[in-house]
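Okay, so here's just one chain, in structure tokens, the form predicted alone.
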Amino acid sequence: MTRSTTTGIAFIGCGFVADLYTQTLSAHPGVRLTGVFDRDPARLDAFAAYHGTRAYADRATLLADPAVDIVVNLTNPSSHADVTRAALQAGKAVYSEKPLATTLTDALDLADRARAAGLGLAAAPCNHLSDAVQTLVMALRARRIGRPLLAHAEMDDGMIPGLRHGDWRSASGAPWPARDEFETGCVMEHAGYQIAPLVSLFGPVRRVTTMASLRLPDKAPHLALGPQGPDLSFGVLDFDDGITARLTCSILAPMNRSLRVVGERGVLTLSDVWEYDSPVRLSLTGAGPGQRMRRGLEKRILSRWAPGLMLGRRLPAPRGLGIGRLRGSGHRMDFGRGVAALARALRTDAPTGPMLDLAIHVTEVTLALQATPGQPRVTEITSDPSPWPQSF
């Protein structure tokens, strides 16, 4: 029997992010969109018509379709666990938007169900598979900056409440989900974009110390928001070998999504973890430990008056990751890469356990960072992910 060279996927949820997934699927010929479903009939029809794909009559019809190998769960965060659970019960592998679930209990229950049924389960974000993060990984393995000591990770999205987010629309016309974003909070929505790369660089997080805050509770009076998640979080992540990362997440501070790793002999800086071809720069602070730092006058001036400037030599990215195929899509993040990785693993009978382990770990660390506003907290992390397969 000849194994299929493509994997059928179907979307549940046709909101804002679904367009971003669809726009990057062309970079992955190994996946084929069989159709979509959304509980809002108007949204479903608009999305299906715009992208020229099938609109399933209901969720049960989608889950019963034998052409669907993977359900891509793009619903709002509060629905993630229920939709994923239903898909697993129907015998489908699942790739979920982040978070995998909004509680660790639900996330672990989903993991148990997937393992018991022998089904693949993975979750966004997948930017740890990006050209930029893999460049960082390779540079650390090559000891380009000696022994790594610490990292500064920024996930500041700008003053979102002050922008005209009510006017934001996706390609097929879906509004930006302001209610979900504000009620879920910036940590659950976006911290994973830094957590997953940090885990790829340093291994499992062992401890999280965090202080979260809700600085602007009246950010959208017209929406009559319910209880909101934090709009600001400061976290300290402890890894093995004495490595510590500081992670800042907000929708208040000026946009900064950089990741900087400091080692004994230099600094590696990734300018934007969202952009898959973001430059990674290497700046050496000397020829070795204990030797005088060698910097020119220009660098000394710039480092004092413009400390955020990305200095250093740009490192080449690994070949073959295919970011060029995304040009013209309007964004620099390949949302489909995680789906394609799961699909490839299913087609080749490769283990999917590491993908699930990472999803659980990112969820647990995210929930630790989500701490109740105004109450500092230290959390010991219990999950221990194995390395993600390198054959993505």
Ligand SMILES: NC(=O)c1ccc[n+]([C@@H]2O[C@H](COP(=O)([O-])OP(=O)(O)OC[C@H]3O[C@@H](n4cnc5c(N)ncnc54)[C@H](O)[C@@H]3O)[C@@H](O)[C@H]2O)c1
Second form
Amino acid sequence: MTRSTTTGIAFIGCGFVADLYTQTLSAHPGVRLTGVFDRDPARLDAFAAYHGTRAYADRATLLADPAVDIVVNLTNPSSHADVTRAALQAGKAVYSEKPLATTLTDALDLADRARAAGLGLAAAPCNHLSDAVQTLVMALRARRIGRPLLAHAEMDDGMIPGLRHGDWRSASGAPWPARDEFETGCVMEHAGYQIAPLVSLFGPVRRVTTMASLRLPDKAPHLALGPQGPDLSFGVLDFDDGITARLTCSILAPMNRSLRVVGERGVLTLSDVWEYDSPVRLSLTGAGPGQRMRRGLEKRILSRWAPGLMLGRRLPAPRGLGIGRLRGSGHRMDFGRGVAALARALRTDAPTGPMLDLAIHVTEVTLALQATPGQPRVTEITSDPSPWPQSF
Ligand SMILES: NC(=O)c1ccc[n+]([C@@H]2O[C@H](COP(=O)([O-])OP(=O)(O)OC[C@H]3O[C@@H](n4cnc5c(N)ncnc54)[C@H](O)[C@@H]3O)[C@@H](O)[C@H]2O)c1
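The structure above corresponds to the form predicted alone; please provide the structure of the form predicted together with the ligand.
Now the complete complex, all chains and molecules, led by this one.
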């Protein structure tokens, strides 16, 4: 029997992010879009017409199509568990946008179903597979900064409520879902983009200490928002070997999505975890007192001349990860990379368990960070991801 060289995927959910997936799929010739479905008929028609793809008449028709190997769940977070469960029941592998589910009970139930049926299940974000994060992983493994001690992870997205977000549209015309984003909160929406890289670097999170807050409850009076998730959170993530990370998440403070790892002998800085080709810089702590003084002076002069400038040598990215193929799409975040990784694993009979373990772990840590505003909390984390990927 000859094995197919491509994997059929279908989207459920044709909103804002579905356009971003479609625009980056050309970088992944191993997957082919068979069609899409959305419960909003106008959105479904607009999306299918814009991208020239099949609009399935209903969810059952999509799930019954033998050409579909993977259902890509791009619905709103409150629909994730229901759509993923239905797809698994229909015998399809699933790649879900984050969070895998909005409760740990649902996430674990989905995992049990996938394992029992022998089906692949994975979830976004996939930025731990980026050229930038893999450069960081390699630099740590090579002990470029000696023993890692701590990390500062920023996920500040700017003062989103003050921007003209009502005017934002995706390529096929979907409005940016402000209500859903504000009600879900920035932790569920964004923390995973730092948690997945941190877990790739340091292994499982053992404990989360968090303080979440709703600083701007009247951020969109015209939307008459329901109960909102936090718009600010400070978390401390404890890993094995005494490594600690501080993770800040907000849609209020000026944009900063950097990740800094401090080791005994230096600092590694990734400028932006959303950009797959973001530079990674290495600054070594001076070997002797003379060198340290010279570096200190250099830094003071340069930071006055160009505040925010990052000092240090840029490290080369590992070969063959593929950001080059994205350039034509105008994107620096490769939404399709996680779907392509799941598809490749299915085609080659490689284990998909590590992808699921990571998705569960990221979900558990995210839920621990999503504390009730104003109530500090300490959560012991129970899930334990197997390291993935081991090599690249
Ligand atoms: N907006 C972004 O920039 C962005 C970026 C990265 C990830 N995400 C994630 O992507 C997911 C979708 O976000 P979005 O911005 O595209 O939202 P959206 O509201 O623009 O689109 C979601 C679409 O899913 C459809 N839908 C919801 N439940 C459904 C169901 N049960 N069956 C069929 N269709 C259903 C809705 O009708 C809607 O068209 C979320 O998990 C979000 O966290 C969004």
